[in-house]
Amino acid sequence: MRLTCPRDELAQKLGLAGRAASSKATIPILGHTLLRAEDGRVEVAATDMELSLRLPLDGATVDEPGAVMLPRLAADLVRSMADGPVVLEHRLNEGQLSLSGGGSSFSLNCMQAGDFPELPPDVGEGLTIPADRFQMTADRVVRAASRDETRPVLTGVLVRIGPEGLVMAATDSYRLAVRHTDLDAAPSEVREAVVPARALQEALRLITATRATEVEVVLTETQGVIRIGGVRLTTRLIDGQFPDYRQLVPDRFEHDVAFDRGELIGVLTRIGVLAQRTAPIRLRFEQGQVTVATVSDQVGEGRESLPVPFSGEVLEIGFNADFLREGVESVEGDEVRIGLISPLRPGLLRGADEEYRYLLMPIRLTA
């Protein structure tokens, strides 16, 4: 195999694609990223066998036809090469790789293609969403996913499509984030399944990395493939029940407390400087204002007031620091409410138009 492509095109396809790469080394193979240049295609892919990635490489010349496997250390040495065109070259059963470009040139030991596991196959059309649309309902969603492997359905995402629109919802038992979204054309049957978080979250680095404009979406009944801009993402769907999010959210609350979205999340960054990790939040609410406060043992206290649109019993209630500053900050608009039950209730943000649900787990006081 020899071709030449342009250095800043092949660091960054490079450098995307090693992100599906294996940083575990028992299987040696999935750690590195598979170039191949046949039938008028070139295209760099990696995969650790949960997650793939395959994606074209633009603007090459490939003098001969063939496949070579690069070690992740590749992507640093061609972004650090002088600007121009860079050329690789391996001979078939050869073990090294030649990599030339802007005055450098290096022979890199290299593993055989033909060892490379066989990716997964291209599969049919999917759904067609703006890039816009499933970018904003992704990344308000996906943080709030586990990253406890003990219960692997909760480190995914719930991902339905149907005719009410796209809807992504994600929970770690203690908050629960779900995303709605309109869609111009809704399919008329209902496709649903929960996807790992981490190809969610590699989506989006591709929509941002290609700027595309669209996201197509296949879902079957074992894997996901996401299409981004001539990128393919594969990822296996995770199997098991994922909690009815409808079932969760409280059908009524005693308070709905407005707020200013800016100030609110000025306060909690200001006061959560404060806060450790078992030092919570704690929202005290009386007749027309909330005080934010935490106090640590090892850093000392804060505290800050607000006027709110709160009347009644007082009513005191302590959440995670982060999981509240994140719940606000993805509300959209210029408002957010908070819906108070009772301090061993959970309390739901959302915004003016309810698209995003946020519900947060209380965490209890002591005087």
Contents of the next structure:
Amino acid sequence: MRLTCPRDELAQKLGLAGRAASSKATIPILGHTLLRAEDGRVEVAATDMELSLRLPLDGATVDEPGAVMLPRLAADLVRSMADGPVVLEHRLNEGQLSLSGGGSSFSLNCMQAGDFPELPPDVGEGLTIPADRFQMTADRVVRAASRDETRPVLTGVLVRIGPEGLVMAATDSYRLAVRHTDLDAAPSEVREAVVPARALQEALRLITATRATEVEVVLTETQGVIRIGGVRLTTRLIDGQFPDYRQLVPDRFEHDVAFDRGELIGVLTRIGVLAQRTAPIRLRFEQGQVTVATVSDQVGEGRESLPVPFSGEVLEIGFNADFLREGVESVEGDEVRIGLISPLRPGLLRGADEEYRYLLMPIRLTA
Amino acid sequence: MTARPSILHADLDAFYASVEQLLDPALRGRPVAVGGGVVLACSYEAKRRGVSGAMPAWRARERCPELVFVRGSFGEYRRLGDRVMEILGTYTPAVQRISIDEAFLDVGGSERLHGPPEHIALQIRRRVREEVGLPISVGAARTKHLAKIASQVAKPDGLVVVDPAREREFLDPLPVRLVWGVGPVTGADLEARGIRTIGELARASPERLAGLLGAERGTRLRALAANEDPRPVRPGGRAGSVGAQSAFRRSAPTPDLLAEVLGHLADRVAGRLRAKGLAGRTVTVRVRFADLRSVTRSITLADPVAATLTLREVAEGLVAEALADHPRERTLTLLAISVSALTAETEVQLELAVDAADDPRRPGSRTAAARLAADRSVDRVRERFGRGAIGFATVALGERAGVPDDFRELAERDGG
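Now that you have shown the form predicted alone, what about the form predicted together with its partner chain?
The next block holds the full complex; its first chain is the one shown before.
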């Protein structure tokens, strides 16, 4: 195989593809990136058997078709080369490839491309969604997904596409984020799947990197495919019953308090500096104001009050400082409303736009 | 540890029975047993006639027809026990009370004010006898373990001071069952293999003991026999464990019995944990069979527990394990629950109901939150209206509801 490619393009695509490569040592070849050069199409691909990425290499000239495995450090090398065309050369069945460009040349040990697993097929009828709508929905929601593998279904994001539009929901059991977006060409049938949060995060990164204007989403029984321009992202889907967010979000509140979003973020950030890992932020609502405070034996105390339209009996409720701040930040617009029921029931954060909801369970305060 | 025998172990003699004899002069000098269907405690006069704790009443009467049974006077036991502790406290702040009727003292720093350990021990015995009216035995030695053995040897109504230069002379000939942690089962095992005295235990090879008792226990018991006990006297301080036990007449381990007794014990232990603002991750149960053999099982949970029902469930699981491992045992005489690895109750992040199966052991789950809320309500009702005002039906309506709760409370220990 012999191929010439502009350095920037090669560096960027290898960098993007490498994010799907495995970081575990169990199956070594999964830590490498495949480069396949055929007449008319060159692509790089990587997978860890859960997520796979295939990206086209634009502007490459194929002198001789073939396929080669690139070790992880190839991407770093190319990035550090001086600008100019990069030449890749590999003789079939040899254990070494040569990489040269910008005056430097390298000979790298490499594995056999024939040993790389076959990637999932790119098949299925997809729904095309404007990239900005996809981003707007996924971006806010994906952060609420869990990182705890002991409850796998919570590490995914529920993606539902149907007549009512696109809905995404994610929860780690402490907070739940759900966003709904209208679609111009909404399908008549409902397709729904739990997509690993990681796959969505990669999709978001690819949309930004390729400046795509639309994405095509395919959800089958076994896999999800997201097509972003010429890029193909495939992911396994997560089995299991995703919690029914409609049942979890209360529809009635004792109090519904409106805040200036910027002001509230400021207070939460300042007080949050003192809140240690498990120390809650305490919100004490009383007539006309709320006091945000935290107490930490080791560090000290912090307290700040804000005027708010609150009336009724005093309500004191605790929240995890990071979860609360992230929730407020994720709401769009200048105003954030927090719906509250009691110190043991969740609070609901939303903005003027009713399409996004962030539900947050409190921390039970000791007397 | 010092080179003086400045660790004291003060242990009231036949405490409950002694209190009864104090309160009712007609009982003095007579064999007295405190309890109902089972002997919970008895006087020395009764012990001399072969009566002992945990013995069923019918057998006790068989051995000692003149035995007088009395119901417990819980309030008095507590009051008098506290008064004795106050007296101990006048000699040193380093008093570690380990049950209602015994305590360790470190009087190493009290010599200038109160005199050497031997004098302090004598004064304690005299004052407790004169001011409270109860006999107390004291052991004085270089270590806690040795002081406790000394007080056992001193009983009844005696004082034993172990000269640090002659510790082996004192310990070696003593029976191996006096070592703390050697019960009837271990004692029998050791004796069967020719280890009858503490001296022989101290001289036994570690490998041999590991083979007999397991590596950890073997090392520990041998160290105690060799009087290697660096434990300091920890005054007041936070208990390392909270537990309760319940002795009853020989009963088959039916689900009803277990639910009732374990429910009762869990209620007491969890209630005390909550009152102290604590929760614990390690739960240990002790099951005693008819022949006084007992076994323990324990589990360390992922999250601390303080809810009554959850503690009961965990304890039931452990007891079931113990019973499964001893299928030939058909009767129980005692159950105990103890919670250790204690931490202060933390502020718990609550969880949304995302799981179909709600795990009560996760502190933030719905069930855990509901149980704790119920427990807190029960605690508040009891604070206002007394313990008997509210309780779990399985316990309150069960057969064993005979022995008063408050009496049982006294069998509870906060372990150090």
